[in-house]
Every structure is written in structure tokens, then in C-alpha cells.
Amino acid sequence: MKDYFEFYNPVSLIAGQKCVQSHLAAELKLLGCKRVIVLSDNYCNDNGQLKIVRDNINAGGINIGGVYIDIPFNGNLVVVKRIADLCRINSCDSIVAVGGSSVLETAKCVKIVLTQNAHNLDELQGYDTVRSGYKMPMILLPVMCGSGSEVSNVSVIRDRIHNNKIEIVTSELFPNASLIDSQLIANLSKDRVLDSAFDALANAIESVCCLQHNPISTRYAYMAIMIIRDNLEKALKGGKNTINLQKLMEAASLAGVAQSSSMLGSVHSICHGISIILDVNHATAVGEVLPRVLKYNIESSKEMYGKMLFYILPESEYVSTPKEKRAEVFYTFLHDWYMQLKRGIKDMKTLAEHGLSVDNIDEITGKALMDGANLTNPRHIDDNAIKLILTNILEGKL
């Protein structure tokens, strides 16, 4: 552990069932919002989440200056510019976004394009290019329980022209507030619950192990891991009770706070590569990639894995596991747990069924190697290691 570290997260986190009804309009008024643009996607439009948000903004007497729902998953640089132009034309002074990570990270990119007086997000790439701009209020409402984008200082968005993902990291991306409300995910399919929860788990685990980890982010991560352990299987059983879904959403936000400070590693770089080439959400890949990258990183993270095992296993099982075996048990358990839960969900596809094959491993590897998340991975990773991880996924080997 280094003697020096930084931790900063200014997001007002408001959590509770039906907190959208009780707090959204009030938060907008506190922020002085007069004319809001609402961002979402077709999923939220079709499933009612967008209506909940719009109704509550209208009920609070706040003007909606525009609504944009044609946001593709993984986002799109062209769409960011289109929305920023719409905001300027309609004189919108604030942003409310309801959706998964693609919507939330698009909203964050729109914000910095506007506050930096830029024309395109391209202008803001590179080190230390984003300065403190004018303050544009933004409230984010997640409809998944995974990415933690609603509380993070990171946005990853697709550049479809060059077929890459662009990563922006700056405190200017932090929203003013995030509302964590399980009514927005009450009808979330079981496969999305599982994959997004493992995405949150990966955020937490990598934030403990990666090179920028610090004592505060680690505590957030430990709490996230415990909450996922205690609530994931119950949430997958379904029913009308959404308490477990609420807890998973809160865990995702805790993990998001952790990774904002500590950054992530090669789990995410490989998943981003898979996402680009197979055109799937990166969370789809996390459950199969996570334990294999952990195994690769064990020589630099063995002690940390042993500590995290305490937060993922029942206490009696942890105590009975020999200390020298705990790191191996940690990543093995995660692999077995994910596969067990996946088998219990009808028609849930493997990465091979999504299109992963020996024919695209080289292409995925190339995209993964270009990803900035590798910079903070605890062990240097090269193309041979990534290819082996992808091959082992195809062959069902850990």
C-alpha cells in the first residue's frame, strides 16, 4: 500500500424504493433546474421507466425541454454530438438520464461536451484535456444493478467509425445526484440481473487489487461484495419483493464509488474487446472473464484474494479453508458460482453462443490490448495471456 492516495466522490446518493417519486423533482429544484433534457432508450420507453421519470418531473412543475431515446447500447460519438446540439437549440440547463450504462455514460459525455464548449467528444480525448467548466446539473437513474456509472468519474463510449471504445476519466463526469430505486428494475430479466451483478462484483474486486487501490475504496468494495453475496440468489428467485434488487443496486453504486478512485484492470479491458467485436454489452462477458483474469493475476494479488474470500464465503467455510488455499478458492468459487447460477436461467447464452470463436480471438485481443484499463492491472498482461484466457473460455477451462 502506498503512503499517498486520493479519494473523491461528490455524488449525492439517494436510495430507496420509490425514491424517484419522493425526491427527483425536489432534487432538480434544489439544483436550480428550469429546463431539463431527459435521456433514455427504447428499453426504458417500452418498459415504463421513462414514463415514471417524466411524470415526476412534470408533477414537480419543471419544464422538460427535450427527450431523446435513440441511444444505442455502448453509446455512440455521433449520438453524443446530436444530443449536445439538441440541448443548445432547446436551451436546456440540466440533464436527467434513466437507463443502463450506455445511457448514463452518454449523458455524462453530453455534459462535458456542453460544459467544455466543445463540438465533439473527440476534442476532449487525451491527458488533462478536460478543465473545470460551467456547472450543468445532472441526475442519473440506473435501471441495472451493475456498472456503477451513476456514481463514477468514468465514461466508456463506442466510436463506431473506428470500431473502438473511448474512455474519458475526469471529475467533471460526476453527476450531482443519483437515485437508486428498485422500482426501475422490478421487471429486469434474470440474465440481466446475474450479468449486471457480476459486473458490479468485478468492479469491486478489481478496485481492491488494481494499482491505484486505497484504504477507503477498498472498504466500499468489501461492502459491495458482501451485499452481492447476501442478495444475488434471492433476487434471482424473483417474486414481488424487490428488497434484494434494491440491495444489489446499492452494491453496484458502492462498487462504482470504489472503482472511481482505484480504477479497474484487465477484466474490463478484455470484456470491452469482446463487447466491440461481438456487439454485446460488456457485462455479458464479465462472469466468464473475471475468474480467469483473477487466476492470471494471482502472483501479484494472492494476499488480497485471501482477504476477499472472507466477504464472499460463509464464515464457517472461510475459517475451514487453509490460508495458503484461500486465493485459489476465491477465483474458483466465483467461476463455479456464476456457472451454477447461469445454468438455472433458461436460455442464457455462453460467450461461445454469443459468437466467441477461434476466428475472432486475435481481433478481440487487439482491441483489449488498446484498452486503458490494462494500465492499472496488478500484473502486466500481453497478447499471449489474453489469447489464452479467451481460449480457455471457449474450451471451458478455468
The other form holds:
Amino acid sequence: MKDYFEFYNPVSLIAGQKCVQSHLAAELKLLGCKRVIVLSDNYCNDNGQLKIVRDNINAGGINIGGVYIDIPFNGNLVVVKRIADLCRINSCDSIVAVGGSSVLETAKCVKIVLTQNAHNLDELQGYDTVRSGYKMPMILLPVMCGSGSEVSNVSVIRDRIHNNKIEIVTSELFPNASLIDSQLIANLSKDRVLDSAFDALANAIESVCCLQHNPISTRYAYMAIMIIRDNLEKALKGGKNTINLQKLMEAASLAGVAQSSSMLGSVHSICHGISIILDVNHATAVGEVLPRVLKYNIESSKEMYGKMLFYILPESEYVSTPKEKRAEVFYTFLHDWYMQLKRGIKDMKTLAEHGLSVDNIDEITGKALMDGANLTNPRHIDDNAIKLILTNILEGKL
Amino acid sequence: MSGQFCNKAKIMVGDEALERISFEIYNCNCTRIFIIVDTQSVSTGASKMLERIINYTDVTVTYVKLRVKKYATIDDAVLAHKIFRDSKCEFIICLGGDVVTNIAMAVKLMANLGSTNIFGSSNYVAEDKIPLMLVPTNVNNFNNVNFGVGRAVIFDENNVSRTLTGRTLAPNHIVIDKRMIIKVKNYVQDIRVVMAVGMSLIALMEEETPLSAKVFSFAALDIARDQLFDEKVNLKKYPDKIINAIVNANIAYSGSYLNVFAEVVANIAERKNLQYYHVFACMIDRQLAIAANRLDDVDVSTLGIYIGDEGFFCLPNNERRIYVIGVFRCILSKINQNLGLTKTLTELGVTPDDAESIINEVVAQISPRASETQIANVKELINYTL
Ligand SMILES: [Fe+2]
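Which structure goes with the form predicted in complex with the partner chain, now that we have seen the form predicted on its own?
In what comes next, the whole complex appears, and the chain from above leads the way.
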């Protein structure tokens, strides 16, 4: 195989508590924005995040040319078109989006529809099919600590007509800047914190093992894993201090950088399948899927698991684990850790309780098989393997 | 505040990296290409090879071959920019060492500003319209190793060095291809290893270095690992690896929010007309010793696993920093010794009077952003290395 890699992530990553106040307007000015469209959803409207963002744009003396908050869960093609038209009519020159991954990925899609002068998003579907368009500055503000959408070059948008997801990968999707500020997630529920953090972990871990990993993305991933190790439990304990949440958000962004450079594997294809059929958030599925796919991939990733064990375990436990056991301990630990944390959260549902059953395993497997993420999975995966993983989830077996 | 970090460059490394250039140009919608090379790259045949690959696609190329001086001068930059403008180019490729690289960055800035008046502050607001691709062949004098970052050093009409910084002069691509890298003597490779490792460690130690910048430190250390720990490695065989490590280290080094060490080294190098690496090598050991206690626990532990010494993990917490940095100090000192580099600033011609004004200048430059400890650090560093 040729010895070649590339690493690209031009996003200006601005992190810190209250960085919305200190940096948002300044960054918009630096990018020459005069008339901004603000994208968000009802959740952020009800919980105050949208207000914080609007206030700070206004305070900087920048015009808000439109606000759109009806972005549905997982986005969709129609909404992307509607927002793009709204931007054109109101002559907005830039985008600010605050929300979860549905909002951020919708914003990214709106951006390329505009910069590519397209009518519909599906014209642009695919991998690197888009050339550099005109400039449309975009700033993203996540309100979760998982997907890493705020720093990635990937958008997954629902196509309601075909009950499918459209995936677009192109560097044109990168935002100019991302502001990582825990005041925007201070009231996120504990189950969401846990699932998001495991989503970020999965992004980091898959990026280390996947076929396109490189020295830079790998270090991004290690850093993310370590931060999650050191902050997740503290963040779940809660309290007024949001410093641990801030760290988790930063970890999610680092993991996002890693995965957008190295791409993902079958953890994500299976989670996408589950998310479509059960209509749950992709992060909801990760905690239960991740350790089982890692177990399946072990023969091609043993060495990497061993290395990553150092970043996920307390150091002394890593040192006392014999070398030949490290890979196995890695995925077993992830499984046990997730289950243990989940038990600590009241009323947190399992995938089975979300509707996973023997009746929909085939359908989920079908969707998962179609997903492009399998191509970069370190080990070839087929329908039998996916079915076994789903059955094990149902039966509570690793 | 956990910091702000941005690395705009796409880093493309390895076999046939050059062959991907056309795709990048196509993606940027550009057809008129400006290639700026130094004469060294012409004589090694590197520029011929690049030309062949580019001409394969449907583009118009304008060439500028620069007989570069020791430093990048404004005159050369203005000249190159004139040709760029007259030929209506849209994309800059720079093939060569650090001097021509600085000139190419200045040309990019001029093109973005639409003016050759680049020593103002207006470069912060200009839009980034012109892509710049760097294809490094060499690192000559380290006076201003800027690969990968938005920083260029240009000598003005009065031969005074001026530092330009900003997003609008940062490269958009860095292409590291073995075939382009000029073969150098082993001692030059050694110097590069010292620079790559030293810069990476300094970035980890400076206060408030953003996490993403630290990532590049560790990536650089990973890339340089064989050169540090495997004595059998033939340095000559991996010039591209070392350049890659330098690019990564450099991104970390300049990404650390307030790099006091870099300021001190630059000040002395300029004042005494010395090579940056010479001053760097002379001071690195002392700085590592002084700043070791600033490393945070997590980074110490990560460096511990990096040096691959299981004994490290048996040490009590307070001894770990000294130990792990000690390992690096040992390796770097050994290389420096082999190179015959001086150990004190006095040998480099710095006098106690100089020290006084270096301290004043650097402190003036870094305050009020710098903390008390950082200021104390400057004093200790200079006084000790004298
Ligand atoms: Fe994910």
C-alpha cells in the first residue's frame, strides 16, 4: 500500500466558557459578515441558547437578516431548500447556527446549496463532488458534546421521500469557526450527556482504527479519549460548575476533527441503521453498539486497542494489565463502563426499550449494509456479522 | 479560556503527494498558476518535475525563479508580486526552502490586499482569496521556519526584519513529497530533529497552549520517534519524515498562545545576527529544565508512555516531570554535543549588557499578556544560559 496521508481541518476552533460573549461578534466582523441568517430549533428557542446567540450578534452591531427555527430532528431536504431560498430573498451573506447535529448539519447543507448555486441538495450528494464555491462565512455553535458536526466536513440529512439518509462529504462543508461554550449545554439532561460522550468516544476510537487514520488524526483522537475519561463521570455528577461539560464539549470537537480526517467505520453504519428504523438519535445507539463492533474488529485492530487502553483507563490500571490482555480489556471496559454509568441515570432506556426487537433486526441490517462507513471499517463486515451484533445487544451479551 | 486554534493548511504527505496537486488546483477552480521557485530547486531538478506534473493538466503556468538571498526581502516580494499580477494568476505554488517560502507568503498577502504595502495592520481584515501551496524542499537557516503557519519574516527597504502574521498569508496546502526534498548532510538532519522535538516540547510547556496545538506536538514527536530512539535509523533515508515532523512541530510552536521562548530566541538571533537554530540549540536544554514543572499531569503521563519506559510509571508524581523531560534533554544534548554547538550565550557573543536589554525588550513585548512566572522565566533563562 502507498504511504500517503492528508490531514485537513481549517476550522478556527474557539473554546471557553462564555466565548460566545467574547468572540462571536468579533469573529463575524473578522469574516466580513454584514447580514447573518441565524438557524436553530425549538429546543434552543425554549432553552435560551438562541437568545444568547442573537443578543451577542446584535450587541456587535451586526444585522440579523433572518431567523429560522423550524429545523426538524435529522433535518431534511425540503427544509434545506426552504432556508436557502430564505437566505437568497433576504440577501444574507453569512450563517450562524446554534443547535444539535441536526441544526448544524442542516446549516452546512444550506451553505453549499448557496455557494454552489444549486437548487436542491441531492444534486451535490456524494464524496468530494463539490468544488470550491463562492465564500459564505459560517459559524457553528454546538449545544451538545457528541457528534463533532461543528468541525467536520460531513453532513447527513434525511431524505423523507425515500426514508433514507443522504451523505455529503466535502471540505466545502467546513465552517469558518466553531465556538465551544458550555453555557449552551448547561441544562442538557444526563442521559444525553452520557450518550453524546459515547458518540464522541466512538468517533475518536473509530478514527484511530479506520483505514484512513494518520498521525495527526490519531493524536486528536487520543486527546479526546483522555478528556472524556477525566471528565465524564464528574460531568454526570452535575452541580453548578460546568467546567467538566466544557471539557466534554472540547473533547467532542477534537474527536470530530479526528473522524473528519480519517472517516468512520461500522459502529456508525449500524448506528445510522438503528437511528433510521427506530427514529432515535444516532448517539442513543452508540453506547451499546460500540464495544460489540470493536470486539468484531479485534483481529485487525488489536495493537491499536492496546494503545488506546492507556488513554481510557486510569494509568495504574493500564500498567497492571498484561500486554496480551490489553485489547480485550479495552472493549470490555467500554461496555462495562457504559452500562454502569447508564444504571446510575434514572429512567434511561436501553435500545430494546427504544424498540429494537427480533422483528426489525433484518431491516436495520439492510440499512446498515448500505452505509458508506463500512468501506473504511478495518475488517470486512457482512449481514451475518451485523445481525449477530444486534442480537447480542438484544440479549445483553457482549 | 481554553483557547483558540486554527490551522488552515491541508497537509499532504507521502508517496505521490505531488500527483495530487492538480486535483487541488481543479477543486479551487483555478487555471492560472503562479509558481515561485528558488534556484536550488531548479538545479536539483525538483522544479522540472513539478512543472511536468502541473503541465499535464489544463492550466497556464507563470514561472518565477528567484536567486534568493540569505533572507526574504521586500524587493524580491514586490518583484514576484508584479509578475503574479501582470499574468493574472489565481493560485500560488511555492517550491523551495524557507526564504522563498516567506516571499511567497508576502506575495499572497499582497495579492489579497491588492497592495504591496504590507507592513500595515490591514492584513488582518483582508479576505483570503488566493490559495497558496507550499512544497518544501529544504530548511536552510531556521531563522524563520514558517511552514504551515500564518507568519512570515520579510526584510524591509532599510534591511530591518519585519514579522507579518495573520490568516491572510497562511498557506492553504503543504505538500511533502520525498522526491522534492533536497538531500542534506546528516548533521543538518540532526539539527532538524533538535528543532522538531524542541519546538514540540516547548509548545506543551507554554501556558495556555490550546489542546489542538498540543495535538500537533504529539504528532510531531510520533513522526520523529524513530530518529530519537532508534540509533540504527539512517537519517539520510528519511528527510521527508523530518520535514513533516518540523511542519507539525511548527504548527504547535506557533499555536501556543504566548510562546515566550520563541520570542527570546528570535530576539537574540536577530540582535546578534545568528542562526535561529544556533540560539535555539544553545538555550533549549535550560528552558526544558526551567519549564518542566509547567507540564500538566496528563501531558506528562502521555510523554511517559511515549518514551516507552515502563519504569516511568513506578515513579511518584513529583519526580515524573523531571524524569521524562530528562530523557529528552539527554537525547537533545547528545545530538547538540555531536554537532559541536555551543552551550552558552556568552560563546555566541551575548554580553551581560545585551542580556539586560533582551530581557527588557522581550518583557515589553509579551506583557501585559504574560504572567509573572513567564517573565521570571525569561530572566532566569537568559541569565543562566549566559
Ligand atoms: Fe458519531
